[in-house]
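There is one chain below, alone, in structure tokens, taken in the form predicted alone.
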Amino acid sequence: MVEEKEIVIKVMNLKKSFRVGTQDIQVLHGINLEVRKGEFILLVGPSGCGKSTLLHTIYGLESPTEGTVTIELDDIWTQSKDWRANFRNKNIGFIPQQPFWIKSLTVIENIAIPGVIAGKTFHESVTIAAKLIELVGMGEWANHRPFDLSGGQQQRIALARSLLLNPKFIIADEPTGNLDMKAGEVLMTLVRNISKQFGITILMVTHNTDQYKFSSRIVSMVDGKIVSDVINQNSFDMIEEDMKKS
């Protein structure tokens, strides 16, 4: 019998409403979700079903109307805004759908930025970035500008940047949304293998059903509710095959 890993994220009775004019529009309807260490979870469902709102609430950016989000032992919404910002910087890497780049900096310097913000020296940060850019297979582009790269290459760089501070978690909001199928598959393979290799817990939103095979678990949402939560056994076989090839 396989021992279950510890629960590292626990969402309980999470509700979220937005004020539109004179009405409150409820987006999340009592979400309950447990995430175990090292899982790669895809949040899926139609547009407007609340996936990104749930993701941003777990990330500490969108405050809930009701309910709790506990990450490890911390109820993050009972803490201050500054506490949440510090917690994110130390523990969570983020990959957006459209990455933000500083145009005047090279690719490797852009990867290094989170380290500088966190108080590391520029040299320390670039040294870490040099290892990560190789990890995502983009070493030859280190001294280019980010906007010289294709969309898929930029997202691989965004993945490297999300890893700079050795996060326990990665949260990704449709990082393959603007990519073609081949670039999306390359990114998803990297994310899955990095999750497995380093034990990083990943929550990702996607609309692409072809990408379900990469995750260890698929959580489906409709109208602000979780309607299914399925372990993806096929993913484990794919991981083993890829690790043998590498």
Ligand SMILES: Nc1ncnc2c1ncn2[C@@H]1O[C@H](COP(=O)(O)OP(=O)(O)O)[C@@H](O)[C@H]1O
Second form
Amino acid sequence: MVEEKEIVIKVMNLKKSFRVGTQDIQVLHGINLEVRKGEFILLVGPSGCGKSTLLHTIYGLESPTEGTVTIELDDIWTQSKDWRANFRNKNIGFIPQQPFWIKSLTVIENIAIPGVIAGKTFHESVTIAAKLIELVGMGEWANHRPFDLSGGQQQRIALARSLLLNPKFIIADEPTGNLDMKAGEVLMTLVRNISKQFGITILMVTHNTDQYKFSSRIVSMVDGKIVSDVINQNSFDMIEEDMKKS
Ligand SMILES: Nc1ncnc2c1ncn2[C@@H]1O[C@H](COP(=O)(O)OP(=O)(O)O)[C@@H](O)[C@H]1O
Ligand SMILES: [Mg+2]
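Rather than the form predicted alone that you just supplied, could I have the structure of the form predicted in complex with the named molecule?
Entire complex below, previous chain first.
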């Protein structure tokens, strides 16, 4: 029997419209989604169906027009902007499609940035970054510059950086979108193993159907609605087998 884990994100009747000129364009048409602790959810669907908008409302960047987003026990859109920024820093790591780097800093220093922003010392932040760079198998690149790395290597660094403040959640918007198949699979394997090892809940957008096997659940959207929601239990059993072997 599958054990039911606690619900950690609950999206209820979420609607979002954007004002374009004099018109309101509705992008999300009443999304309901319950995310359980430790799930690795892939959010899929055609370009323009509202995947990024949904991620942004959960991440606390884009306010809903109607409906609620509750993370753990907090209804995040009834809180202040500062509260959300603080909540995000503490709880959610974000991986964009195109990672942002400070060119003048080394790879390890770039990983350390969220620590410094959150008020840790530079030394303390780099110490944590040193562990994370090993976790993603990029230790030998610590003192290079991010732009010396391939796209796949940069995304492994972006993953390490997203973990710096020990998040409960990782939200990733097409992090493999610019990677070749091999580099995409390396990143997906890392994300899946890290999710399992640390119990981090993952919500990721992808376009690549070959990657379904890495996730525990696949949520499909069309035109701002969820049209299917499938648990990928076999895949997660397989993952546990893999992890025992490795
Ligand atoms: N800030 C915005 N202003 C106006 N329209 C937007 C804005 N952001 C997104 N949209 C529109 O909302 C729709 C969904 O966009 P998005 O969530 O980025 O889709 P997806 O990530 O699934 O490709 C698109 O038609 C897009 O043009
Ligand atoms: Mg998008």
